[in-house]
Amino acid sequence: MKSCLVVDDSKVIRKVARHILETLQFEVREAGDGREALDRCAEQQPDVILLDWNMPVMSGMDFLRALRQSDGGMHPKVVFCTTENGMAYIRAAIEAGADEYVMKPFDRETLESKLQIVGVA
C-alpha cells in the first residue's frame, strides 16, 4: 500500500486529505507543521507528501528546502496543496524541489489526477 503524509495546520483539510486518499487505497499519515512533518519523515518515509504552504513553526518551503537537503535520502513525491496561486509561488515551490502544485480546494478527481501525474497513484 503507498503511504502518504499530509502536512496542513488545518485539522479539517487533513481530514479531507485523509478522507480521498484512503479512498485511493493511501495508507496516511498527518503532520501540523514542517517541523512535525521532519519528524513523521524520519520515522517513515512516505511515498508522497501532500504539502501545505502556510503553516506555523515551519512553513511548508523551509520543510521542503530541508527535507530535499537531507542526508538521508528522503525523496519522496512532494505535491503542494495550497490557496497560494500566483505564477512566483508555482515556480518558487517546483525549484525548491516539488513535484506537483494542487490548489485549495481541492475535490477526488483533481487530487487522484495530481497524484498520478507524479508516477503514485
Given for the second form:
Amino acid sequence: MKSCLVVDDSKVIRKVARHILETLQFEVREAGDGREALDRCAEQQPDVILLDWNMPVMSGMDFLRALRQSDGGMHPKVVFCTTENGMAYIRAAIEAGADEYVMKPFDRETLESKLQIVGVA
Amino acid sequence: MNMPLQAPPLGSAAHKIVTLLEQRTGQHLDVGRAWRIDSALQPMLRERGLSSLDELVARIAAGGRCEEGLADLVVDALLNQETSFFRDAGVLDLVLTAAMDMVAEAPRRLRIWSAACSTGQEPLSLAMLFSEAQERSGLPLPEIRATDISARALARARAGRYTQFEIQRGLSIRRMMAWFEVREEYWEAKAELRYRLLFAQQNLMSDPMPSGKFDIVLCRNVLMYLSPAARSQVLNRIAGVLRPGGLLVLGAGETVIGHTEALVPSECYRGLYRLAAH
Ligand SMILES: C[S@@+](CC[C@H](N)C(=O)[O-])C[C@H]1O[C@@H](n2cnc3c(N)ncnc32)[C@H](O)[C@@H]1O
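Show the same protein again, this time as the form predicted in complex with its partner chain rather than the form predicted alone.
Expanding to the full complex; the earlier chain stays at the top.
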C-alpha cells in the first residue's frame, strides 16, 4: 500500500483529499502546516505528498525546500495542490523540486491522473 | 420499486430519435441511455423554444430550410465525447515506438490519423509526443490528421482551448507549461502545436475517407458505441486506408476480432492491429 501525506491548513480539503486517496487505496496521514509536515516526514517518508501553498507557520514552498535537503527527503513525490494557478507560481514550484501541480478546485479524476503521472497510482 | 427499463415504444418521439442517431452514426443506444435522451436534449429544446421531443421530431420531419442542421444538432447532443490527454498513455508510447521503427526501416514522413478525435486531446497528445521525439532524436514530424463527426467537438479541437479540469486530466504539468498558455480562464494550446494538426469533419460510417494511405490510424473508444454491423463497416473502411505494414490502434477493451477479416492482431506491437496477409 502506498502512503500519502496531505498537507493543508483547511480541514475540509484534507477530508476531501483523504476520501479520494483512500478509495485509491492509499494510506493517508495529515498535517496542518509545513512544520507539522516535516515532523511527519521525519517519522516516516511517505511515497507522495499533496502540498498546499499558503499555510500558517511554514508555507508549502519553505516546506518543500527543507524536505528536499533532509534525510530521505528526495524520496517522496511532491504534488502541489493549490489555488495559486499562475504560470509563475507553477514554474517556481517545479524549480523548487515539486513533481506535479494540481490547480484547485480538483476532482477525483484530476487527482488520480496526477498520481498516475508521478508513478504512484 | 425497480421497474425494468424497456426500449422507447415504437413510433414514440424518443424511438424516432434513437433511429435517427443509429442511421447517422451507427451508434446503438442501449435502453439505459435511450431513456436519457430527454435530459440530454432539454437544453436544446429550451434554446429553440420547443415544448417537447414530439415537437422537435415534427420539426425535423417537416424539413424546410431553417430546420436544416437541426438533426445534426440532435445527433451531436447525444454523442458521448469523453476524452482526455494521453489517454491510455502506454498505448501512445507504443505508437511512438512503432513509428520510430517504421522510420528506421524506411525513412519518411509518416501519416497518422486520429479518427473520432472528439475535442482534440488525442491529436494534441500525439503532436506533443512527436514534437518531443523530434527534438530528442530527430524523428521527422508526422502529418497528423484528425476527424470527428461532431461539428461542436471539432470547433473545440481546432481552438485547442481547455478548462482547468480538462487540462489537468492526463497532461503532466511540464507538458502543460511547455505547450499551453493561459487565455482568460482557459488553457490554450500554442499555435505551433495546433498548426501541426489538420482537422476535418467526417462521419466514419458514410463520408469519404481521407485520401491516401496511413501508417498509423487511431480509432479509440468509438467502436464500443456502435452496433456490430457498424463496427464491421468502420473497420473495413479503415483497413482500406492502411498502408501495408501500417497499424490500427483501438481503445482499451475494443478489438477487431469477430468484426472483420481484413485486420489481425500485430505480432510485434501488443494490442495494435495490422492488415491481414492475403
Ligand atoms: C468517447 S469519444 C473518444 C475520443 C477519443 N478517440 C478518445 O479515445 O479519447 C467518441 C467520439 O466519436 C465520435 N463519433 C461517434 N460516432 C462517429 C461516427 N460515426 N463517425 C465519426 N465520429 C464519430 C463522437 O463525436 C466522439 O467525439
